[in-house]
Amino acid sequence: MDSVTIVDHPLVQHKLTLLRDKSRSTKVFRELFSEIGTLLCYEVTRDLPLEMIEVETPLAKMKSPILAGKKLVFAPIVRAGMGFLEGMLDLVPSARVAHIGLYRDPRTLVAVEYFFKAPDDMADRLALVLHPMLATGNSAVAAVDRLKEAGAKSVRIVCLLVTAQAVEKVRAHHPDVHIWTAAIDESINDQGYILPGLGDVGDRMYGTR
């Protein structure tokens, strides 16, 4: 797919691995999810862009490279994206950091927001979208929808898995979007879960099932 990259890393692959066993206790499952979140950041941070400037080591002055203009914006939808967002401010301390509140209807699985807060000057920003479990997508649009109308520019989606399903319907809405993901899995079920995907992770993740 055009617009999905697979990030196939052997450290991602084998943690992921491990979330999708269910005997995973809920602080094994957090500290996997935070440790998968800095991976995947890696991947799709690859690409941004440098500048050079003058720093003086302890025995010369020389040319380095630092990162140019705004940093990031990780944008996690509540309740699983705060999953991946330890483990990414960790590896971008500067980042700001937008939260959107969604839920899932039950019945018709159209995304519902009942929050949503972002920085000011989204437009000067690369917004990641933190939404690990990309089933159905419309959480993803309705995400990108918000980020969008306040400003920003560029967006990002970062998930763990992904169905075909879905893809198309961020790209139909967004196609200048891309997705970095861990795995495309095959199809959902009636509630709108992955399949075999790892379940409800914002259950497994804070214990509340």
Second form
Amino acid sequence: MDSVTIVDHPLVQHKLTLLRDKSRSTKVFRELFSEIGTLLCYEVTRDLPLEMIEVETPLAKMKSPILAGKKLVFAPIVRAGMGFLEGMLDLVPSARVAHIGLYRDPRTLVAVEYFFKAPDDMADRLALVLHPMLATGNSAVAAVDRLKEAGAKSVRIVCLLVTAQAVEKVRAHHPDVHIWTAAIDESINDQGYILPGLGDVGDRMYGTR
Ligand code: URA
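Mind pulling up the form predicted in complex with uracil next to the form predicted alone we just looked at?
Time for the whole complex; same chain goes first.
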């Protein structure tokens, strides 16, 4: 699957296993989620362009690299995407945030939008959709549609788990959008949950049912 990068870093894989365990407390689940958000952010921003600037150390002047070009916008799909947000903002505090409110119709699994708020300058920013569980692909496609409508020209999706069918759906609708994930799981069940997965992320993060 050309459109997917699997982040196989041992720390990510270790933390994913801890998250899968159903006995993990809400507090620790949230902490681990945020930590994985930081690690995935590191991977997804690996190819950002740099430019050289002059800097004066206490001892000498030198040329040194800083980030150049596009700024970032993190676009969490509420609720699960919020789990990555703080950990990613820890690494890139100057990033803007676009909130995308989507819920899945429980009968059809179709994504329904209830909230969208993004910065004005989307065209100048690299948009990272924070979507931990890419199960059917419906919400991801709707989120990318909406970001592009708002002006986004380059979009990436940051996931924790994906299914092959969801990746294929995103690729069919948005062939320009690359996906980063910690693992590809086997399938989804009738309610649209990833199997073996890790359950309902929003419920496990916020202690709801
Ligand atoms: N959303 C979740 O929280 N979990 C899944 O398995 C799929 C979608």
